[in-house]
Amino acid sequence: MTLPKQGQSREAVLASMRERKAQDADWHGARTFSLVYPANDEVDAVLADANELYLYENALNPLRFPSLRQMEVEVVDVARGLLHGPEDAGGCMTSGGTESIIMAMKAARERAKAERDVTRPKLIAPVSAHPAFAKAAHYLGMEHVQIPLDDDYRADLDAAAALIDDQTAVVVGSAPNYPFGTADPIPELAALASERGISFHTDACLGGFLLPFYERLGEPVPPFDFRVPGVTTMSADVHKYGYATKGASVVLHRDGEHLKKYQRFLYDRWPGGLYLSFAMAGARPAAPIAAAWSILHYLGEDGYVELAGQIRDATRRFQQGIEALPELCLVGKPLMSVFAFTAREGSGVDPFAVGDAMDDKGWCIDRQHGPDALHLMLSPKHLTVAEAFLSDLADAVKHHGPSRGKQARYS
């Protein structure tokens, strides 16, 4: 394409657009499973509103917007109190949970450096973590080790405990992780790394804005924030179960000097007077952390409760009906609405020709391997759509046949 010589009507422009999404997932029709996470029209209504009034602004000069910085201090004040940090914990928002994790590592491998002289700087986390932390050690120049996985699809202690030596900048847990949903034995791996000084991160990308309130429910939720001794950064995600629009994460640290100290990049060595940074972009979107500010106010503690309790119900839902199944079974324990589903043993079935099959169907299922299955991430619109996929899905079982060869797909 080139730039054209004359412009186009705003129309024809927008109706270009509304041709080109047609071809996009239906997720307002909950036939997705990841990178979208619906609530309902109210909370998009909402949100829309939000964005649109914060469209124009800049998030990187606090001095002119300072309704940006006290949504951003608010969001993340809430985040704080969610997550049992301390009075004194320090954070700000990012991107995403990529951007969380980024900052929570070079946190980590600047104070490894400043406070125990560590050279060789590693970043230690289960094969099970999410690729951002490769990313993180890739970026930050930092060695990149994985924890083996044991028969629940945890990270295995022992195995943790014999990788951890004198260079190791950071030990991660998931709470949960992506592909299987399972928790890492968060108290147990975080007691490793602090008996040494090692900095310690719990990635709640995916549960910091739902297990909160899945314990307000009543149901189990092992120990995973800030209540648990050791654990010194986290991340969550406001723009996955905490609603908002996309561009919304939080960085959390127990010690909010450490933030300071450790996150924020300062420079004034140049004609342009004093630049402060806390994560990896400058000029910053405005939107969403208007739209992280209002949905919170919008649902309160309340709203919330009510969106976990439908989540927790379509998450019963379907994996009763997946494990109705004869030919199917769970991989490991998930703990809340996130997981993955593959054939049994002797089942004869192809997993991924199944996937395709649902494809077929107009289902958006994500695959990954090891072992190869199917992945569902539920939002609160699935419990609308349960017994549809479900009745779909058995049909794909039962008319299964040889794989297309459709490649594993990540969120």
Ligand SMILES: Cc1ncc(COP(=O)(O)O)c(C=O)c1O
The other form holds:
Amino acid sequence: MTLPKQGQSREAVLASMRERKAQDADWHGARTFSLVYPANDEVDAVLADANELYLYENALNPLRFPSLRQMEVEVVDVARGLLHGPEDAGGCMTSGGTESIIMAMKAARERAKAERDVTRPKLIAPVSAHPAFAKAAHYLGMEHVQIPLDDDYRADLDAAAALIDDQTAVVVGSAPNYPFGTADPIPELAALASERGISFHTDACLGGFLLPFYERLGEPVPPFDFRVPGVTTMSADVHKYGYATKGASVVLHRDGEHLKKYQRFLYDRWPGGLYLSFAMAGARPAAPIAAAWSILHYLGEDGYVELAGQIRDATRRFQQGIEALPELCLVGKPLMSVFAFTAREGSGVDPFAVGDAMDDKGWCIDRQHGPDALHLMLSPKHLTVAEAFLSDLADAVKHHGPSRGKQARYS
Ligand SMILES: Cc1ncc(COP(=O)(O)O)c(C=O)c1O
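The form predicted together with the named molecule is what I need now, so please give it after the form predicted alone.
Below, the chain from earlier opens the complete complex, with every other chain and molecule after it.
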């Protein structure tokens, strides 16, 4: 398109956008299973107000907008508390899991260079770790080395031990990973790293704002946070199971000094003045910080525990319903509400054909491979559609046509 010569009315602009938006996935109706984490209408209303209040400000300069700095510090501190970081831990907010991960990997690279003279830094992460780690390695000039998975779809410890060497800057584990929702053996992996003075990152982008509340519900949660001695950094996304609107994640360092020494960027050779920044972005939108702060305060611990209970109940119902179908089974043993399911061997069912039949019924289910499987990530709202989903799934397994293609789709 080209820029219209004359501007249109506000009504016309919005009508045109609404028309386009009608083609988008129906996340309000809980028919999507990734990208948006719907909690409920009250949460949405708070987020809308918080976003509106901070639509224009810029979080780049904390001196101009001290309220933003304060809110950021408090969001980071809440995450630190939930993940049992020590009092002197440090951290900052970023635009999302990917940026948090890139910053943690950058800090690990700098630390390895400063403390161990590592000049060809390696980033060692399980095959199931998010592509953000591959992206970080690519951007930061690190070698990305993948740890194969064991039969339970968790990082294989023997393989990890064999891959770690004197050029290893950082070892990674997920709690949980996206594809299978399984948690890696964090204490064992972190011990392998810390014995050699190597950084260890727990990617809790998914679990950081849900597992602490699963624990309060009395659900079994394996050690994954700063209570594990060798964990040096963590990522936790407020815009996933913290329910904030997009653009809100936290990266944390056990040692607050590392944030300053290895993550922060300070530049004083510019006529424009002293430039200080903690992550990739320069200008930073204020609304995600405000949204994150508002929702932590609106829900409080009790609200998060209640929503975690709804997610747990939805997960039980979905998983029981899937396993009750003789043709289907879960992949591995998922830790929380993120999981994949596939066709049982010998069932003659193609999971992608089932996915196509579900698409036709209006569900948006992500596909993945290794093995071919369908992927679900449940939010509180999914409790309201569990029965409809399972009834459509049973029908899709019985009456699906041929698969429209084996191409895996990830979102
Ligand atoms: C386990 C895990 N880590 C990192 C990320 C990256 O987060 P973002 O998409 O916010 O950059 C995701 C995204 O789904 C994830 O599931």
